[in-house]
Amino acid sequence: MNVYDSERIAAMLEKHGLTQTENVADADIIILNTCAVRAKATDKVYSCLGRIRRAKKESALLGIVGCVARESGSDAFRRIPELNFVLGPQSYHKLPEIIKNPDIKLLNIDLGGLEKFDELPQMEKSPTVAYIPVQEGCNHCCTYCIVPYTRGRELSRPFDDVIADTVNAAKTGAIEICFLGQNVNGYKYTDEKGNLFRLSDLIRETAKLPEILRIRFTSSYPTEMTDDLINIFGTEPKLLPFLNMPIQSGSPRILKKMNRPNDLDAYKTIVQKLKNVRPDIQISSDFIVGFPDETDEDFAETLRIAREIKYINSYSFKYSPRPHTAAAIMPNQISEQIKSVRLQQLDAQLNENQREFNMSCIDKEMICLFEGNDKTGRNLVFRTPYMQQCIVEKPDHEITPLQKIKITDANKSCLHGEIIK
C-alpha cells in the first residue's frame, strides 16, 4: 500500500512542477511516507527524521505522511519541530496546500473517505506491477493490530473507479495488477443499483484486459475466503497460483484472545479447497510469536501449524504492543528474551519450508516477470509466480517482460535458472 501511495504521491507533485531527486541536501520538499504496523517501524520513523533534518537545506519542506502521522498526531511537531507537515494516509492529497502556503504548519489526520482517489491524477506512465487498492481501512479489530485507527473502518472503493485504475495501467506500461487491502478480500461494493461486486469480480473483469498477463492480490483474511474467490482460483490463468492468507498463531487459545475468528479446522479446509481447484498453488502467512499470555504449548501448536501447511514464504515478528489496541494492556506480557527464542524457532522452520519449496522446483519451467538488473550488473533478476527471486546470467539477445526460465539450481533465499529461447 505505502509503494502505492509513494507512487501516486510522486505522480501529484509532478502535476504541480516537481522532479523526484535522490539526494536529500538537493530536495525542496521531502516526504516521509510511514508505516506504524510495529514498534519499530514507528521507531525508525523518527531515527530517519533525526538524520534528514541534519542533512537539507535550511528552506527546504519536511514531512510525515501515512500510519505514524495518524499514530503521533500533534505530538510529532514537538519531537521534530522542523517539520511542516504531519498528513494521515487519507490525507496526503493535501499536500499542494503545502507546496502553496510554505510558511504554514499542516496537521490532517482525519479518518476521512475514499476522497484522496478522486482527487489524484491518474499514472501517465505505470510500473510493470500496478499496484491497485480496492478497499481501506478494517472491521476485524484484532486485538493487537493499529490499522484500524490509523486507517480506519472497511471502505471498498466503487466497482468502475477499481477498473478504470486497471485500464490506465494496462495501457500505461502495466503486465500484472497488484489488487491491495488491508482486508483486500473483503471487497464488497454494492452500486445504485444494487448490484453487489466482490473481488473476484474485479478479477474478472481486469483478465479481459489482453495487456494484463498477471493478477494477484494482497492481503487476505481467512475468513473472507468466500467460495467465489476460492472457485476463481481455478477457473483464471492469469490469476497467479499464490496467496497470503496469514494466521498469525496456531494456537485455538491466542486467536481467541486476538480476536481472530477463524477455527483451524475450517482455516485447513479453504487451503484444502484451494489445492482442490488449483493444485499447483502454495501458500504464505504472517505470524506473530510471544502474543500475551503466549504459553509454550501455544507456541508449540504454531510450529505445528507452519510444519502442516507447509508455507513457503512468510513473514514472522514479534508481538509489539501498539497504541489504541487492547492486546497493549493485557496481562501476562511475554518477555523479549522468549519472544527472541520463539522466534529463532519458527524462523527456523519457516526457513526449512521455503528451501524445500525452493529445491522442488529445481528442473521445472516457469514463466517469470523480469525485475531489472541484480547488483553486479552480470545477471538478471526475475521473479518467479510464487513471488520467489530468480537469478539468471544475462544473456546476449534481448528479453521480454515475460520469460520461460529453466530452475537450475535453489537454496533457501533464490532459485538460479537459465532462459529458455
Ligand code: 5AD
Contents of the next structure:
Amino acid sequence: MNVYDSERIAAMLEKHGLTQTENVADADIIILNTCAVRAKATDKVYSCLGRIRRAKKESALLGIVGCVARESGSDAFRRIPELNFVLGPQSYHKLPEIIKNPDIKLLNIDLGGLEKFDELPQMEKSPTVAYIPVQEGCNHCCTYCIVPYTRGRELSRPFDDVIADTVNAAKTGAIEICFLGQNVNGYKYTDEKGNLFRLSDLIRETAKLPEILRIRFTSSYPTEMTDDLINIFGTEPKLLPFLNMPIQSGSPRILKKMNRPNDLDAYKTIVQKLKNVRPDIQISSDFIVGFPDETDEDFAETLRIAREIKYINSYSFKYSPRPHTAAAIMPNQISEQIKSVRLQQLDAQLNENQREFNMSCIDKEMICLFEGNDKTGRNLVFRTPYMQQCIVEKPDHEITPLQKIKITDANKSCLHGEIIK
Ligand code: 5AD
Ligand code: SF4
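Just the form predicted alone so far, so send over the form predicted together with this ligand.
Every component of the complex follows; first up is the chain already shown.
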C-alpha cells in the first residue's frame, strides 16, 4: 500500500515540475511516507527525521505523510519543529498546496475516504508490477491493529475506476497486477444499476488484458474467502498459485482475544478447497507472537499450524501495543524476552518450511518474472509464481519479461536456475 502511495506522490510532484533525487542535501522537498503498524516503524520515522533535519538544505520543505502522520497529528510539529506538513494516508493528495504556499504549516489528517483517488494523476510509466488498491480502510476490528484508526472504515472503490487503473497500468508497461486492500477479498462494489462486483470480477476482467500476464492480490481475511474467489484459482491461469491469507495465531483462545476468526477447521477447509481447484497452490501467513495472555500452550499451537499448513513466504512479528487499540490495555502483557524467544522459534519453523519448499522446486520448470540485476551485475533476478527469488546467470541473448526457467539449486532464501530458450 505504501509503495502505491509513494509512487503516486512522486507522479503528482513530477506533474508540478519536480524531479526525484536520492540525495537529501539536494532536495527541495523531503517526504517520509510512514507506517504506524508497529511501534518500531513509528520510532524509525522520528529517528530518520532527526537525521534528515540536520542534512537538508535550510530552504527545503520537510514533511511526513501516511499513518504516522495521522497517528501523531499536530504533535509531530511539536516533536520536530522543522516539519512543514503532516498529511494522513487519505489526504496526501493535498501535498501540492504546500508547494504553492510554503510559508504555512499544513496539517490534514482527515479520513477523506476515496477522495484521493479522484485527485491523483495516472502513471505515465508503470513498473512491471503495478500495485492497485481496490479499497481503503478496514472494518475488521482486530484488537491489536491500528489500521482501522489510521485508514478508517472500509470503502471499496468503484469497479470501473479500478479497471481504468489496470488498463492504464497495462498500457504503460505493467505485466503483473497486484490488487491491494487491507481486506482485499472483502472487496464489494454495487453500481447505480444494483450490480454487485467482487474481487473475482476484477480478476476476470483484468485477465482479459493481453499485456497482463500475472495477477495476485493481498491481503486476504480468512472468512471472506468466498467460493467465487476460491474457484477462480481453478479457472484463471493468470492468477498466481499463491495466496497470502494471514492466520496470526494457531490458538483459538488467542484468536478470540484478537477478534479474529477462531475456527481452525473452517480455515483448513478453505485451504483444502483451494488445493482441490489448484493443487499447486501455496499459502503464506502473517503471525503475531506474544499477544497479551499468550501461554506456552497457545504458542505451541501456532508452531503446530505453521507446520501443518506448511506456510511459505510468511511474516512474523512480536506483538507491539499500539495506541487506539483494545489489546494495548489488556492484562497479562508478555515480556519482550518471551516474545523474542517465541519469535526465534517460529522463524526457525517458517525457515524450515521455506527451505523444504524451495528444495522441492529443484528440477522443476517455472515461468518467472524478470526483476533486475543482482548486486554483482553478473546475474539476473527473477520472481517465481510463488514470489521466491530466482537467480540466473546473465545470458548472452535478450530476455523477455517472463522467462521459463529450470530450477537447478535452492536454499532457504532463494532459488538458482537456468533460462530455457
Ligand atoms: N503488533 C505486531 N504485529 C502487528 N500487525 C498488525 N498490528 C500489529 C501489532 N500491533 C501485523 C499483522 C498484520 C501485519 C500487516 O502486521 O500480522 O497482518
Ligand atoms: Fe488490521 Fe488486517 Fe485486522 Fe483489518 S483485518 S483490523 S487491517 S489486521
